[in-house]
Amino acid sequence: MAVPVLDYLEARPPAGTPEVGTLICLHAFPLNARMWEPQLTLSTAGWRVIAPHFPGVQDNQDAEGSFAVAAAAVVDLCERLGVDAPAVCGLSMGGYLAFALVRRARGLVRALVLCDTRAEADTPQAREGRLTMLATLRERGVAAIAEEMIPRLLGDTTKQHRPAVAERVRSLALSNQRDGIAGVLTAMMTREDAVALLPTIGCPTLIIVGSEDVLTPPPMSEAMHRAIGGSELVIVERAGHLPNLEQPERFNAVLSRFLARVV
């Protein structure tokens, strides 16, 4: 299996603040790690902040479409950049890639947050939607898809009172290469169902969901809590499926505090 070089976002404690521990963001589809641009002002309380893209969502590269792959990467990124035992932040997509990685090294892992994301893989209708957005993307492009996801991805409140962040992750998307997305778009089909791994997670568990999202609705984020033990749950009021970008304010004040605690 070749392991893709991960390119990646960093911040870091300014100059006299001491380094409390290392948060890794793990971004959405059809976004890129950009969408944690907001998180990174966390380097101000002691955290070393890294975003990494998805395997070839940025760049020409050839995405293998496995979340095992993705997860090879990010052992390899944080090896590289002498991380040991950082905080592993995944929204939506970014939830599947954290399960991957807790299968392939759980004490890597020292704690998880979920946001808006789910355990289960996908059901035959959502495969099926899958294969549409993949045609999709072979006759319209890369716009296309964001036009048809944007309105899914923000909850009322923000598509009522801030275009401004719709706009934002319609630049996110389009700055995407087409090969990058269907690689995701393949990895998402064919992923593992983690359900069964829920009650084996042990690390200090904070799940977030928007409680607007109609993607992965609090029902949702709420089975998951019920099945990680010790876990805390928290729902974002006004916020969708992005709740980092729609409410990033709040969002960071419940990571922070989160954060806090496991140190």
Ligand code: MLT
Second form
Amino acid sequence: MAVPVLDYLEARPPAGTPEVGTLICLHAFPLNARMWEPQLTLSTAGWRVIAPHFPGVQDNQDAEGSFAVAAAAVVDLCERLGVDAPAVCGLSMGGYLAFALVRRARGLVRALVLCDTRAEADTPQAREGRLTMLATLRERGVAAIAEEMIPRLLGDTTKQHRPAVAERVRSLALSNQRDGIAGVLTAMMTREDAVALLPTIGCPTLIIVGSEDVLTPPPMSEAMHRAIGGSELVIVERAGHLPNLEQPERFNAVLSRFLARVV
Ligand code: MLT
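Switch from the form predicted on its own to the form predicted in complex with the named molecule and give that structure.
Next comes the full complex, this chain leading.
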């Protein structure tokens, strides 16, 4: 298996601010690492924030459509950057990758933040939906996927009051490579179920979900919270599936408080 070399965004603490740890942020579908731009400001509190792009979404690498390969690439990135015990924050598809990372390198992960994600693998019906989406992607490109997803990614409050967020999400999706997005769809439809992994997670874990999330509604996060001993659950009001973009101040406050606790 060839391990892809990940491209990433990074923000380091300003001069004079001691580094307290590293936060790795794993993005959602059909977006890329730039969805974490509002969280790069956590660097001012001493966090080295690193957000990799899923292989292939922003470059021409062959992603092989596998979370196991992507997780190996995250481990490789940590080795290259000298990161030894990061907190890992994954949102939705990023959560699937976080589970794959726990499977591959449990000892690496100092703390886990699972946002708007689910542990269950795709149902046969969900796989059918992915196949339809792959056909749409081949015929009409990433724009068609963005148009299909955006109404479900954002909460009602955002759709009614913050049109700029929808524009930002659209431009992130449109900047992605068609083959990379196809690779992510393949990874998602073939991913392993992570339900049995949940009770084995021993690191500090925060679960965040938007109150208006229709893709991974709050009861899914409540189930993960019950399954991961000692985990904390926070519901972000007036946010849908992307609370880090829809309510960035509230999201950052919740994340900062958790990170301060795990240092
Ligand atoms: C995401 O936001 O990453 C997607 O909703 C994940 C999925 O389609 O399962």
